[in-house]
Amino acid sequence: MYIVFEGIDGAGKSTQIQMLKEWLEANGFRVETVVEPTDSEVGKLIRKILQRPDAQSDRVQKTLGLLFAADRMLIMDKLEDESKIIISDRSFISSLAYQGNPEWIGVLNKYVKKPDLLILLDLDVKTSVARTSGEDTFENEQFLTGVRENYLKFAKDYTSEIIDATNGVNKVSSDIKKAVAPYLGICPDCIL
């Protein structure tokens, strides 16, 4: 199974992915995690570009769309491994939310694996900005408002579970486990 976590900055994706991974392993599943951008040379270039002051410009966003699609292709073999549950911190759905232009992003990502389950950690923009450092040019209310709206719109196109990320870490984790359990045939009583 390929499970993708999405959400605006500060939603708690990294924390919740680790908690879900540990829980699934405790229930006997083999789990591997991936993160976008990767640690590849392409991923390093993406991280560098994301720090630019003009990172929100249309030209740079189109460049990032291309680079993210290339970076994703580098992890496709991992995502095709059916012996494991793969949990990803972001996917092409991030490109839809952040770069917009669904037709173009769709063409660029034509060959990437679609998630079996999308977990959208939904967070209000004010909380997001308060939780983040503010050093990233994307961590501002105006930009993140549009990104959040895109996430909520695009989540409807996939098998998705929208989780309220404003709750405490343990409550969010419990909500995620309850959402994931039926897809994996885990009994509800196994959810602690």
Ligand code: TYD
Second form
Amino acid sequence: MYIVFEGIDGAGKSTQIQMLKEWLEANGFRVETVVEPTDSEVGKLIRKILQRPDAQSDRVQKTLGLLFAADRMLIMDKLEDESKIIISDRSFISSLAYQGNPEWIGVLNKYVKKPDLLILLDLDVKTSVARTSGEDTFENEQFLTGVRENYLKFAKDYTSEIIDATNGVNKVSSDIKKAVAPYLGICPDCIL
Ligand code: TYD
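What's the form predicted together with ligand TYD like, now that we've got the form predicted alone?
Now the complete complex, all chains and molecules, led by this one.
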């Protein structure tokens, strides 16, 4: 099963992925995690480009759309491993939400595995900016507002669970476990 975590910056994806992984392992599942951008050559280039002051411009976002698709192709064999649960910190759904332009992103990601389950950690933009020491500018807030709207729109096209990420870490974690349990045949009343 390929489970992807998505959400705007500061939603708490990495902490929640670690908590879900430990819980699934305690329930006897084999779990592997992946993170996008990856640590491949392309992923390293992406991280550099993300630092550019004009990173949110249309031109750079299109460049990123191309690079993210290439970076993702490099880990396709991992994503297709059916012997384990693969939990991913971001996926091509980030490209839909951040880069926009769904038809073009769809073509670039034609051969990419689609998630079996999307966990969207939903967060308002003000909380995101406060949590990430992100730029508190009108442009940044506008950009993230668009990304959040895209997430809520595209989540409908996948098997998805939307989790309120403004709650505390433990509440969010237990909401995620309750949401994931039925997909894996774990008894919801047995959740610790
Ligand atoms: P990172 O510092 O790893 O952020 P986070 O911890 O929030 O995941 O940087 C990843 C950034 O790249 C993040 O702002 C989202 C963006 N991104 C895209 O724009 N398109 C994509 O396809 C992916 C995977 C990420």
